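Next up is one chain by itself, shown in structure tokens, the form predicted alone.
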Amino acid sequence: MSLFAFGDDDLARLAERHGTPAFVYSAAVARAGLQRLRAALPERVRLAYAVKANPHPDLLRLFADLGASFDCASEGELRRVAGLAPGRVFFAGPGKRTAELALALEQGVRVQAEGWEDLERLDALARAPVAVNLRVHPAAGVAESNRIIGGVGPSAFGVDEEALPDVLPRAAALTHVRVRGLHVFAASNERDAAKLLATHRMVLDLGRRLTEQHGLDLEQIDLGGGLGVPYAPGEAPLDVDALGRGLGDLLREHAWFRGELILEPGRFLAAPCGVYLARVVRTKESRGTRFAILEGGVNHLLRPLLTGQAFPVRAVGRAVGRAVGRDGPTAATTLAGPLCTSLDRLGTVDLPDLRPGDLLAFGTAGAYGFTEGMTHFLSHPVPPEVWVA
């Protein structure tokens, strides 16, 4: 899997044409990623793209045309996908407002209920029978390689598994709402297919217990997302063929379940198609540290601050008549942004000698980039998003 969706020549041309800083996205890479994943998975696995990863309208339209469903987590995301995939939209999130639940019912969206409050309000809003999925926070889980979801301790998400004997009988007595699905999200950016499959096995085992103990009739089991991507050279990509074979084995093993499984890939589909471009404004040495100050920072790429992991980055093209490339000596360079805070850092990476005007490309930036950044902080100009079809 390439960490950069475009070659250097294309990136240099895009920077000249559209200016910097900017995000650029490749439709070809996004299309190939979805088709590759779809081909590797059993037919009974539905792909619901997690809109939070990147809600760019052209990306959403592309995925809708390829048959994807959508996982939304706000009213804004519901409105972004309205009309694109009728009957193929899910609505998740721990703090749904009543107006958002009403909109979901109006649009025919399948709600992932987080708890009794969602179930009760949906029942009051509905005027006809409505099937919902219930998010459950399991009592046991599988260790994540990247612990972002939060493990099996206290959680703001879903119904604790031990609370289900209280919640499910009350849900069964509701007038309109029927729990017909299970939703468990227990991994984030996991590139080990075996760990993902261990989590999926745990979810299917949970579904079987709930069916046996509470008589649930499960049409869907949503396994959540968590399909990971590499962020550094040498990191192995997720083996989607192994994931597909494993899910097929789990479906055969759990013959009691005749419904469909749902996966919510967001980062996996969007990250590889995007590159962030920014130029060097100035460089300096400070007490043994080499800095390059860029025209964009955590206002555009917040992930390095949140996770401590830099995006893959390389110098591109030519600047002031001087070739800039990956050949020749490199040195550790701390990448700082233009914000008035020492938190504005995009990582420390090995780069060639940089000068003002040099162009840097940050790969794997198609997910949790533009819409996760603090684009209004200090009122810097908002970077354009360029869709390359």
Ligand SMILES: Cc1ncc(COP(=O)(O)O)c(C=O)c1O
Given for the second form:
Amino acid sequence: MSLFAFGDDDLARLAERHGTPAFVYSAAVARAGLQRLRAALPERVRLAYAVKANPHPDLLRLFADLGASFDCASEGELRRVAGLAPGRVFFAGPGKRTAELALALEQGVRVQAEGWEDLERLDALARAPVAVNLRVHPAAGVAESNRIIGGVGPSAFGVDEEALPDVLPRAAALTHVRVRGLHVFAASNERDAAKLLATHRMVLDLGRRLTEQHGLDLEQIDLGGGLGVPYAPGEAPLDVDALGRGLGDLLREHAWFRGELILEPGRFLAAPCGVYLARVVRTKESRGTRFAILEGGVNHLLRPLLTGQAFPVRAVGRAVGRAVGRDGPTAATTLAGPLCTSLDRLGTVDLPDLRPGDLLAFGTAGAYGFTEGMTHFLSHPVPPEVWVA
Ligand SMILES: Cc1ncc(COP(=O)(O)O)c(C=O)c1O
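We have the form predicted alone; now please give the form predicted together with this ligand.
Below, the chain from earlier opens the complete complex, with every other chain and molecule after it.
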């Protein structure tokens, strides 16, 4: 499985035509990824694409046309998907403003309440019965290798599992709001289907307990995102068939639950379709370290700084009319961006001898790339995002 959505020739042409630095996205790769995952999952599992991973309008339209639902986490995201998938939108997020809750109600969006305050404010805003899902912060979960969701310690997300006996009876007494679903998101970038399924099993067990103890009538159980992708050559991809089979088994084991499961992958659906392109501005040796200083750095790809994990990178040969990256000798090269901070590093990787103007491609950059970047920092130009249909 390639970590790059395009071959060298296409990347060189795209860089020529659109300039660099730039993000390029392959519609074909995005479509194939969604269809592959959909085909592996039981029918009773709904796919809601997490818009935060990449809110590019063409990507959203493609996924909407393929029948996906959407997981939004801000007014901006709600507005981006407005009209694309009526009745197929969810709204999560730990700090929802009242105006955002009102917009969600107006748009018929299903709210994932993150605590008592969301329930209370929704109840005051609603004029008719409204079904919501309650986000629960579980007492146990998948251990994250990089702290993104935050593990099982204190959390800004959801209601702590142990607070449910207090919150659920109060929720049942509200006038308009009805808790008809649970939402638990406890993993991130997990490529091991068994680990994901262990969390999903825990969530269904929790759903059963809450149904028995609090008389909940659950029509949805949202298992969150967290489906992982490889970022380094040799890393095994998530086995989506195993995930699909496991979810089918769970649905059969939990016959009490007649509703639908929801998965909200962001990274898994968006990452593989994107490549970030940047040229080398200059190279230097400093006290034994070989540097290549690029046109863009953590202002465009912040993830290496946040998680310590680099994007896969390769030199694009054709761009400079010589066989860069093919057969020549390679050496460890530290990739620095143009920012005035030593935090601006995109990793240290084995690369051929680079020269100014050489083109580098960063793969798997379709998720949490442009959207997570600091594109205004130092007032460098904002990179174009090119959708290749
Ligand atoms: C509520 C919610 N759902 C889904 C996602 C998507 O996660 P991932 O991209 O890891 O699948 C996130 C990411 O932060 C999230 O907060």
